[in-house]
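Just the one chain here, laid out as structure tokens, in the form predicted alone.
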Amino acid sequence: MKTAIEFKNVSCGYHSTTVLDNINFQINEGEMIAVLGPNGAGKTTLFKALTGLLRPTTGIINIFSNPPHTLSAQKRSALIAVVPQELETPMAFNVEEIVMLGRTASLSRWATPNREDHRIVERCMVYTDIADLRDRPLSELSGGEKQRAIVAMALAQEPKIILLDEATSHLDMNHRFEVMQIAKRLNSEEGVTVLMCSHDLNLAAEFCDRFLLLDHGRVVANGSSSDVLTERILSDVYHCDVRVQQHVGSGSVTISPAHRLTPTRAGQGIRVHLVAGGGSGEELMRRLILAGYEVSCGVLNNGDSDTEIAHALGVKTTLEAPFSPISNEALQRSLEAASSADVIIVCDVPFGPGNVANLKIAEHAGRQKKPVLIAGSIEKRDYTHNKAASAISTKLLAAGARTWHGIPEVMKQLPQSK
């Protein structure tokens, strides 16, 4: 089967900021594939990289074996066509004339339309059933006809791929179906590879057969619906607690929030003390804040992106100076902070020398049969002399600790209101 897209280890970003971080994944020709993730998982970035508008700042990516920063952009269209969320034209163009757009790259300079190219635009236009349109300004259609319209432009181009840049964002749910079913048409009667982008995460299972999930820039899952569609890999990415149901007459799955049972006040009156330090902590504090728990933290460093959240959410926080190892001065005060604590949970941070002692936070709690719950393997981020975090952590899970993977993991496990 031939090869439409490959990215090959790519890293690309904006300036100095790292988006895409080591991206790897192949496309055959012919599928129907959803890129799904949360905002800044880094969906958009991928689009523009693999329309050539970004070029990687490592690594491979190739179109059909091309590279798409060294095609034309007459060649470009000829492979690709980007259907975005809403298209706004300076001009009063009419539909035919906005689909007659998607001809513009196979026209040689100055020359107008030709009979072929209006037959093309008529077909495209039947296809997706706005010919009794073709008239019409495209500012006084519907958010469904405008898209067909859009959709209808793309077609013009005749690309092998179609991109759909969260086309169906803005549409209610009778035209985001209408869209879908126009795409996958294309894709199943006319071979056209599509990749859709998109949030509604059911709209993607019910028409894509294989699903690209990205989280901070990188692919965490890639494969079918029972590969990436599960309770455990959403509730991770996105940061809630998710039930996935599937239909045992038609197949299909069906995504959602599970319900939340406990009271948003779930916490009140309990004290969650946090170990924690770049940027580990902050979904974390927010979700507890926001279910009522009394939340203290540290020891953490001046500036550090934790503390600016702490701050914020008025969470008690002890501080070292900016980029210091934690002192026995800041450490006992970080001891008594967490000594009203009920629970101890230990974030995903790197553990080095300069703050391996706030792991004595948690020993306490152990010793006075305190909860300790640890963010997975403290192992894979211990980078003391002698793997010394690991040592302390070897030691609490036989005393008792539990690990935790995931924020809706970590929320079950904590106590509720008293």
Second form
Amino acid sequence: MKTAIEFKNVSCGYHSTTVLDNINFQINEGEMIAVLGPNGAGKTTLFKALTGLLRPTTGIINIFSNPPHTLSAQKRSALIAVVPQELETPMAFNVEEIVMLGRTASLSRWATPNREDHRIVERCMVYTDIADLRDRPLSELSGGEKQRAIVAMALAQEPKIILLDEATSHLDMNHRFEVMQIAKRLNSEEGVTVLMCSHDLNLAAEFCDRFLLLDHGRVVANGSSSDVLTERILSDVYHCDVRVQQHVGSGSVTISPAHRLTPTRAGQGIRVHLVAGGGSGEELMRRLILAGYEVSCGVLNNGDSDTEIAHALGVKTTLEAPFSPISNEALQRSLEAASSADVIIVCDVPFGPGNVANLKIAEHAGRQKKPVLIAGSIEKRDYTHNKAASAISTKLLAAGARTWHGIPEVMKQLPQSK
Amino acid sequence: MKKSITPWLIVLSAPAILFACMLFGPSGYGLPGTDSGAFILRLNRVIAGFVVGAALACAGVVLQALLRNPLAEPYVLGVSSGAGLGAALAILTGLTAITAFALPLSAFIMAIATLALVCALARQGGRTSVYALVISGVIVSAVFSSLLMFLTSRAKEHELHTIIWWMLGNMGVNSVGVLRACSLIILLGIPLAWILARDLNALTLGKEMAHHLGVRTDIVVTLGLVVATLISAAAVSMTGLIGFVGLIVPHVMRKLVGPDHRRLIPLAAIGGGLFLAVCDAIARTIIKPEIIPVGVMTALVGGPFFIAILRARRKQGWIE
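Starting from the form predicted alone above, please write out the structure of the form predicted in complex with its partner chain.
Every chain and every other molecule in the complex is listed next, the one we just looked at coming first.
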């Protein structure tokens, strides 16, 4: 089997921002693959790089062994066709003319479309069931009809790869299904490689065999639905609680965002103290404030990204000078602030000699029999000389502290007001 | 595919209409004797009208497609103000007294320089967006128009008259050399635009989609802009600023023959040419022996006529 698409250490972005960060994957000819990920994960950039609209800053992209920007426009269009989310033209082209636009690159400048071109256009219109609409202007069609016409146009390119770029997001569930079924048929009958990106995880799960999950420009997971579409991975990437259920009859997977386990304002009157730093507490702070918790945080260094968020949210914060180790004085102030807290949460922040003192706050709370929630395992991010942070963590866990992975989980463990 | 007789009607009626235009003139109705000076004068006028109208309509079609903007017209990238400034400079420096080529050449060079300036301003990080082009076109136009107004305010009375006539459009081409040179540019430019027809069709779906369809968008957009500007600059430098043709004729022809540029470009060229030739025939006879600037006539004559067509064929053409 040939490799249709290959990304080798690809980084890519706009101006000075890097969007794709060292991406690696391969897609074989004839696969049907979904590229998933939250907004801003890099799906669009990945498609742009793939179609040669954007050149990777480092790394190599291959489409049937050719980097896209080295392909001639004509050859590229014979390999890859794109079905976008939406297509508008200010001119009143009718459906047949639009589908014929798919032949643009294969027609010579001088020739008019010959019998073969008309045959291809005809076949594509029949395939997508729009032959009856051939004389209607594209702009007059309904969303579903329009999208089928665009698929027909892409088919008329006779490509080896079709990219569905959010191609069904504007459609109702019936038309969504219709367009996807056309793609599936193409994939299974004609061996066309289909790459779709979509926010509709269920649709992707229904039709695709492999999934590529992106987050912050990296490939987080790559594999079958049981490898990628798991509650743990999805809730981590989408920052919300996710339920994955397998349908008993069909075996298909249904993914739904469960209600946030903390109902709104569940935290009213409850005080939480965070040990964070380096951005590890940003998202949690936001969530806690939204749920009505009273949040304090410290000790943070001034200028830390967590400090900025804390200020923005009005979180009471104990500060230390930028890049300085925590002084005794700051620690005392923070201990004071934490003394009124009901819960202490230790975020996923690395510990070194400078900030290991922060764990004293957790220790202190532990002695007072207050709940302590620690993110992941501190051993893995302990950069102190004598593994002091790990030692404290072991002691805390022995005394009843609990660990957490991902924000939905920690929110579940928090006490709630009645 | 639906076959329409409209395109054939337009093509076949063209010679008859052009011949009819020959029959009107300030010296009287009817065909002047072929050896008389009036005949040559009239023939040149009809040819100039046809060629200029064709150039403006064709440039309008190309620019509306490239910029995906129904309000685009040949002057959108600053050609008119650049050429105007060039013409005024030629008149005020007295170069016009030396050779008949001075004014058109100066106008032409300034028009092309303006396009280059607009493109340079719009270019950012190796890429040019159509919005940036339109905006820099507007800015450069505004600046050059102010300069033109300044020059006009300093002009003496007889110079002022020449400048104003030029700005209103004047079909009286008094140099056959100028007519030949400008017509040559236009008659080469229109087929060049037609070669891009298929790419223009794809580009109406947007630059990215055209890229996916296999169009070399950067080259086609640049080439299209250059060709459209070249032919409109040639037209403007020959006969001055004539409005309306480049904006409205493309719309009307799209309604009549459909949006496919392979058909639209040649037919818009013929349609625009006929329209301007007819307008000029009216302009030079309606209050004879006086001649009205043709730029005054285009909208006066064309406005009602085209509104009737656009309303009657509302179903087709530019999106509602």
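The structure displayed is predicted, hence computed values, not measured ones. Rigid core: the largest C-alpha set superposing within 1.5 Å between the two forms. Numbering follows the first chain given and starts at 1.
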Align both forms on the core first, then report whether Arg119 has a C-alpha shift of 2 Å or more between the two forms.
no
